[in-house]
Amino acid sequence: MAEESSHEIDMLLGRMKSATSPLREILRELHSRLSGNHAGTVADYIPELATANPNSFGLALCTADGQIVEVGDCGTQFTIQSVSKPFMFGLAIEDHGVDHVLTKVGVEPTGEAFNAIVLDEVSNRPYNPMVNAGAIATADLIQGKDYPERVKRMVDLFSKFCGRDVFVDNSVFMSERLTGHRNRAMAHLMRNFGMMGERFEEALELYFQQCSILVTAHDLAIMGATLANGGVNPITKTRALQSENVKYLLSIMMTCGMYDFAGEWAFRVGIPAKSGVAGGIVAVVPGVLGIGLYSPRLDAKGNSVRGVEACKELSQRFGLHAFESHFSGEKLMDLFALKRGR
């Protein structure tokens, strides 16, 4: 199959037809072939969520130098949910450095839920940031005078990844807000262990605030994107993290990014990916190009039912895992050549 698929990789470059781009032909047949996966359900437990269309599907690449191309419903905006949190993560390692961070959240798979209410047992500690009880104490070190400032630091955050300003969607801030039971157990549990300080209630709101931010597939592609340029926006050239802390969290996507599915997701796909309950998922080829992807249908771990598939088969086909032998990435970045009629 990956001899037949570069074949055909081949074809297309050879053709080189100026008034289509190969990559978005390939993006166009992939996405038609994939919306005919009706597999999975629309998230519920948040009621907010299950209005959502389950046939939507958007797929977008944006290369680490600005280049985008998508396909699909990539300007349908959704919240961001579990996606947000490598990059909250991100802030607070740039708020208290790396090492006091992990003083309050460790950085281990679980094999659990996102949702488990489980802290490690010998240091009392959320086993990582991409779990929910990982997220709420990572919230809790965000630094700010007052909970006003800690959501604006949050907001421009999100606004520099994205390369424009963004928001807050309030009906699913106060739906979070008005189900988070479990999120309120997390944090009364680390607030008893220490983990989060007095203004551990403040913090679990910044948490729901950060879940309910509205993107599009075509933001996680740059945000991704600006992971994969070391952090720096290649649409806006504008620095939305400390280079030195990006590896940080393509780290954590890639050990702990897709939930409870993490391991199998790391051995066939092999990039780092954060996925969330909405449908949306970020994915990251350091150095060359990011991926966003959205479709609200999930399986039974949580992640985006096609937008998994979208990633197995892109990984496959121009050989962007992480272990290849011979990392035959090029191809891709040749077929964003060919668009832009180098």
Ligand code: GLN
The other form holds:
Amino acid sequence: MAEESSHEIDMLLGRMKSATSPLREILRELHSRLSGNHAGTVADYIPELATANPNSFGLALCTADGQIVEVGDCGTQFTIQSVSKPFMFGLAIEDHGVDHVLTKVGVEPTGEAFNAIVLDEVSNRPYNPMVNAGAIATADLIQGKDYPERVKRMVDLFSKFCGRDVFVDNSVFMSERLTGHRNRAMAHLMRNFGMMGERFEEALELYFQQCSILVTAHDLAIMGATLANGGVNPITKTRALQSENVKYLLSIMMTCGMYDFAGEWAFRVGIPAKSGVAGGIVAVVPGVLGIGLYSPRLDAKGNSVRGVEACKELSQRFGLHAFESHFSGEKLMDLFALKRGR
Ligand code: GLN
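Having seen the form predicted alone, could you now give me the structure of the form predicted in complex with this ligand?
After this comes the whole thing, all chains and molecules, with the earlier chain placed first.
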């Protein structure tokens, strides 16, 4: 009898859960199906990254008004890596204005790998702030009276976007600076052309630090939602970036965010996004929501295999492509509204 009634309660709770959160069920199904995909390999060129659990997989959505739905390993910490790049580009723009920043780094996709040692032959600028050379040039632009102040401004930026105090993973940072010879080569090349100043070694250190910030899929969803919300974190209500600068981050993410897969990404998925070699992806549907993903197995271009698949499916199912003209499928925001019982 007691067993029967507890079974009944479980059934009822189960029904309530799926009635109140159909979106969670959709995400759960997607998550469990993609968990069976073991393609790709964990990055190991930065030795510390190889210690990640290859099976980790987290998927989180956060709306521009702060509602969060997440499934899987959304509390697992990993280093932000290249996902940091658009945010630092935003900070550089806030420090100097977009025109000055563009004298130091371009905004053209390269079609080359993120770590290519290549500069624009005419201007000597790195092609864009999403490749390593461009991100190092961008780090050079971050203001501060001394190095600790520059690091603090960087950490504060990510703390505002995440809505909590973030920290650098020291072992990844040390691993990066010990093995980052390609990145050093790029900085020296830019120094050679006078594109970086006396403090170029400091800019490299700052770049290694920004890549080593620890985040979760939950954090990435909130960072994305902050961009979707015009630069204001929807959970803390703190402004992380001036609203007029948000468009610069989103457009560079749309054209250059997914390494040399950026063109096909814009074509198929149509959502501004940025990936990192630890397996994180942040994607943004402006005005609507941020998506945070973590799964460390990467494809040949360096993007999270499950992360790319999840975004493709979400984009298609909910008509999230920026240039969708007549979508008649499920409306994502209706599912969120249901969750709140509206
Ligand atoms: N820290 C990494 C590097 O410099 C970042 C690269 C990435 O995430 N694509 O190589």
